[in-house]
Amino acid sequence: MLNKQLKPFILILSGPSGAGKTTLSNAVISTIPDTTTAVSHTTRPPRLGETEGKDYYYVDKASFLALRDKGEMLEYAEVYGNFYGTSQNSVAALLELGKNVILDIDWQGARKMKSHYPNAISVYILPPDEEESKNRLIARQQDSAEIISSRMSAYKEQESHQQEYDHTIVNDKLSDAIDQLLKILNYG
């Protein structure tokens, strides 16, 4: 039986790339209804598969910029090459509409949505191990060697931040994450 958590609530999950962060979002969203993530901003190219205003809403770094300079955005940072960022619009409209909002952000991130959002709940997801992280960023077959590389090299700095989080969750066994998520929410 699930126990309802005061809503909206605004979930920020964290932590190096190949943690899982995207299928334990998936996972809150397919079990806890009015869950959905706010779609973020960025300069990077659509992956494979990816959906303008579904995945990411693609924009030009000036495009991007201009927002920034606009003060539009909630949170934003340039990691790995290109900006991300979340606009006070998408997180906003959410809320009104009553929904549980989901961010997929780095920790530069996660500290500025915190000082906009003091109750949000932060949790940091981890891999098992580094070598881990790296097999599970090489077996979605998404990017280069060249910026699976790159991510790795900064997977030490990444982690370092986790103890600026309220919770973290070491996502070795996917279901007993997705249990320990839930129970952080009142939902489990």
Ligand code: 5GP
Second form
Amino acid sequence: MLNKQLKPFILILSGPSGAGKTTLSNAVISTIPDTTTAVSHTTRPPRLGETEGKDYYYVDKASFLALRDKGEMLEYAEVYGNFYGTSQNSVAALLELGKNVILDIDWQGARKMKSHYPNAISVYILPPDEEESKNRLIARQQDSAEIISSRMSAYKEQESHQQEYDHTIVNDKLSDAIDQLLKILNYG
Ligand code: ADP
Ligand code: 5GP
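One more: the block was the form predicted on its own; return the form predicted together with the named molecule.
Every component of the complex follows; first up is the chain already shown.
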């Protein structure tokens, strides 16, 4: 059973591209009732199969910076050459409804969100190794070779922040990683 003290929870997931954050987030959403992701804004173009308002709010740079300048972003960062940010509304509306909220954000955003929500649980997701991360990005078939190589060149830098997190999970066998994450959330 879910420990009532953890509900509603804010779960922050970070980690290198291809580590499995989206997959693990979806697993938590389908297991723990009333759990959802806060939809971020981004200036990167949608990937094949991504949906406006579900995966991200896709905006151009000027609109993103205007939102930021109006103070609507709880946090934002430039990641892999694009802006990404969590709006105040995207989190507050969910918390008001009593939802558990998952944030898939980078280490800069995680730091900031921890300062806003000190009880948030932060989990760093790692692939078994760098090569596997690359293989997963290739197998996902959503990014060009150029984008994959730019993400891989940031791998070491991303990885170097894992000690800032409450927990680290190596996502090797998916079912084990899901079990570990549910355990951290006191579920199951
Ligand atoms: P991220 O959101 O961290 O960039 P994804 O969740 O999109 O990563 O995962 C990248 C790819 O790897 C996806 O195609 C996903 O299905 C696959 N994947 C995720 N976890 C595992 C795993 N434990 N073993 C093998 N493939 C995985
Ligand atoms: P992707 O383009 O693969 O969806 O995301 C790239 C990176 O941006 C990932 O590390 C992801 O966690 C991060 N990211 C996504 N949304 C946000 C956000 O709102 N804020 C911050 N700081 N990072 C984000």
